[in-house]
Each structure stands twice: as C-alpha cells, then as structure tokens.
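One chain comes next, on its own, written as structure tokens: the form predicted on its own.
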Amino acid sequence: MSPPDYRAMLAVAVEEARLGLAEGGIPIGAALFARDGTLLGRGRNRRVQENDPSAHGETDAFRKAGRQRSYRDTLMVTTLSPCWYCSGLVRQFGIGTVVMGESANFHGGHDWLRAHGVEVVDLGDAECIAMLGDWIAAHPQVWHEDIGQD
C-alpha cells in the first residue's frame, strides 16, 4: 500500500476553513480520514457562526464520520496544530495520525500527541500559515477567546 498523499487530504481541510472564513467564521478547516484515504468526514470551525464554543474543527469533522469501530487507522487532518481539546478528543478515541497544515500561528498539543505514541505531521504549509495569521491579525479578540487566552 502507498503512502497517503497528505496533501492531497490537506485540501480537503484547506476547503473547509475557506468555506468557513466565508462564512464569517475562523478559518480552521479538518478531515477525518481512514489510512487508505477514504475520507470519513469534514468540517470547519464553527465557533462563530453556531455561537458554539466546542464546534472547532476537528471535532466537527469527527462528529460528521460518525461512529467507528476503531480509530487507530484514522488520520485527523487539520489546517492548524490541533488545540487542548482537539488533541484529547485525538487521544480519547485513539486517532492514530495527525497531519496539520501548519503550527506556525498556534503551538497546540501536538508536541503531548507526539510523546504518546500519535504520528504527527506538520505540513508547514505557506496557504494555512497566511489564511489563518491574516484572519488573526484582523480578529485579535475572537482568535483570543478561541484559543482560550483574555
């Protein structure tokens, strides 16, 4: 079996934060995928748009690939390092990969998914590092309350 084409799957979350930030919303975008590229599920963070504070994107993209047996052979693919409640919904349910476009504008909990066993991949793709430091820097307050700072 070849390897995933992790860009091939980042586009997926790179679409879902572009719909998101057209939205109105923070453009974090994620993909569920099975290790042969099957893709489970998407989503984007709607935090703003729901007035909901835990519809980030992971999660959002787990919800919608609804129940599986197992999640060792899943990769959460995700535009920005996953946050702290990203990350435990990676190791609760036993995500067996993450591949993040970038983790230049938020330093989440990849280094702790690392150390416990999880693949992690970080793109450092120049697309995510810009969309989301402009949305940033345009939004400094509502960045602030997603990432939990005051």
Second form
Protein chains: 2
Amino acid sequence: MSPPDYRAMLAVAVEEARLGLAEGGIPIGAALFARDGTLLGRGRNRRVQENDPSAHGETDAFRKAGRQRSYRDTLMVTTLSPCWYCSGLVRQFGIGTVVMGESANFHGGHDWLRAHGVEVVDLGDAECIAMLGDWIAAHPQVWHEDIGQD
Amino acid sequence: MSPPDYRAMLAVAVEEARLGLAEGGIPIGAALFARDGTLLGRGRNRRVQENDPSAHGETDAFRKAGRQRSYRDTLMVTTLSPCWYCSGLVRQFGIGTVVMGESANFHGGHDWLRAHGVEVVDLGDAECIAMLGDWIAAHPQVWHEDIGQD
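Let's compare: the form predicted on its own is above, so bring in the form predicted together with another copy of the chain.
Starting with the chain above, the whole complex follows.
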C-alpha cells in the first residue's frame, strides 16, 4: 500500500472549512479517513450556523462517519490543531493518526496525543493559517467562545 | 445562595439514562446546570438509537444547552465518570464542576480534570452502578464500542 497522501486528505478538510466560511461560520474543517484513503466522514465547525457548540470540525466528521468498530487504522485530518474536546475524542476512540493543517493559530492537545501514542503530523499549511487567522482577527469574540475563553 | 443539591441534579441525569435504557440504548445520562440550579440542557447516550457515536451523555447535554458565553459557573452532572472525549469537553470549555453518579463501572478522565482545577464530586450512587453494570454485563460488545476498545 502506498503511504497516505496527507495533502490530498487535507484538501477535503480545507474544502469543508471554506464551506463553513461561506456560511458565515468559523472556518475549521475535518475529515476522517481509513488508512487506504477511503473517506469515512467529513465535517466542519457549525457553532454559528446551527447554534451548536458541540459541532467542532473533528467531532462533526467523526459523527458523519457513523459507528465504526475500530478507529486504530483511521486518520483524523483537520485544518487546525485539535482542542481538548477533539483531542479527547481522538484518545478515547483510539484514532491512530492526526494530520493537522496548522497549529499556529491555536495549539490544542496534540502534544498530549503524541505522548499517548498517537501519530501527529503538522503540515504547517499557509492557506489554513491565513484563512483562520484572518477570520479570528475579524471575529475575536466568536473565536473566544468557540475555545471556551471567557 | 444555598449549596447545589447534587442528588436532585443527579436525578435528572438518571432520568435521562432510564429513557435511554427504555429506547434500547446505553443507559448513561447527563445534564448541565447553572450554579443556582437552573437546568441548561439534558441529554443521554444515543449511539444505538441514532447510530451516533458522538452522542455521549455529556456532549448531548452540552449540545442541548446551546451556546453559552461562559461555563465557569456551570455543573456537568453525569451518571458515569466522563470518558476522555467528555473530559476534554469539560476542560476546553472551562466547566467548573463535574458531579458524577459513579466511577465504579468506568474510570474516565476525572482525575485529570481534578488536576486541572475542575471540582469533581463522586456520589457513588448505587442505582447508577447497578443500572449500567447490568447493561454492560448483557451487552459487552456495544459497551466496548462506546469506549473505543477494539
């Protein structure tokens, strides 16, 4: 089997983030893949669109993937370093790999995940950094709400 | 202000767990309260009922509570020690207190939460222990799926 194409996988998460942006939402997207590249689920932050504080990109993608018997050989691909909520999801369900577009705008729980055996890849993607960075600068209040900062 | 009545709050979470049991689901319930006792949201595990692996009791109650500006003065009341996914939720959003019915059937992330400044109360409730314990004994496979054990 050829190695997973992280950039191609990230493109799906970025597409979700762009959809969110077009809807007026926080531009963070994610997708859950099997190791062979099969897309299992894709999702995006929908706090603003659906008034749903539980819909982070990663949890939305996880939800859309439905019930899976094992997550060991799955990859959670996300435009941003996963927050504690999403990092907890990865750890609890034993998702094997996290691929993140960036960790410059927000440093979540990915060090903790790495310390607990999860493979973590940071692509340092310039488009992800710019898209969310611009959004945060324009909407600091909603951003702080989304990461639970009073 | 009188101190929160943890037992009365737990009764709401237990009611949710019983509803889940009646629906054929995993009997775990939760509710998010303001410190003055106002109920903000209540929910239950709905993995089986809705094929939704993201609907744990705590995340469901959090979702039902809608967008809140701050969680510092809220209490997450749950029939069971919160798993890593739900513990991550508590930490990220700064929920001040976790009240759990029991931690005998499952020991989640509550020590970690305590170490990070969350007030954690374990009521050691016999009904919670029996309800989930009986269910796990009868449905070990779905239980292992719910906590991400292959």
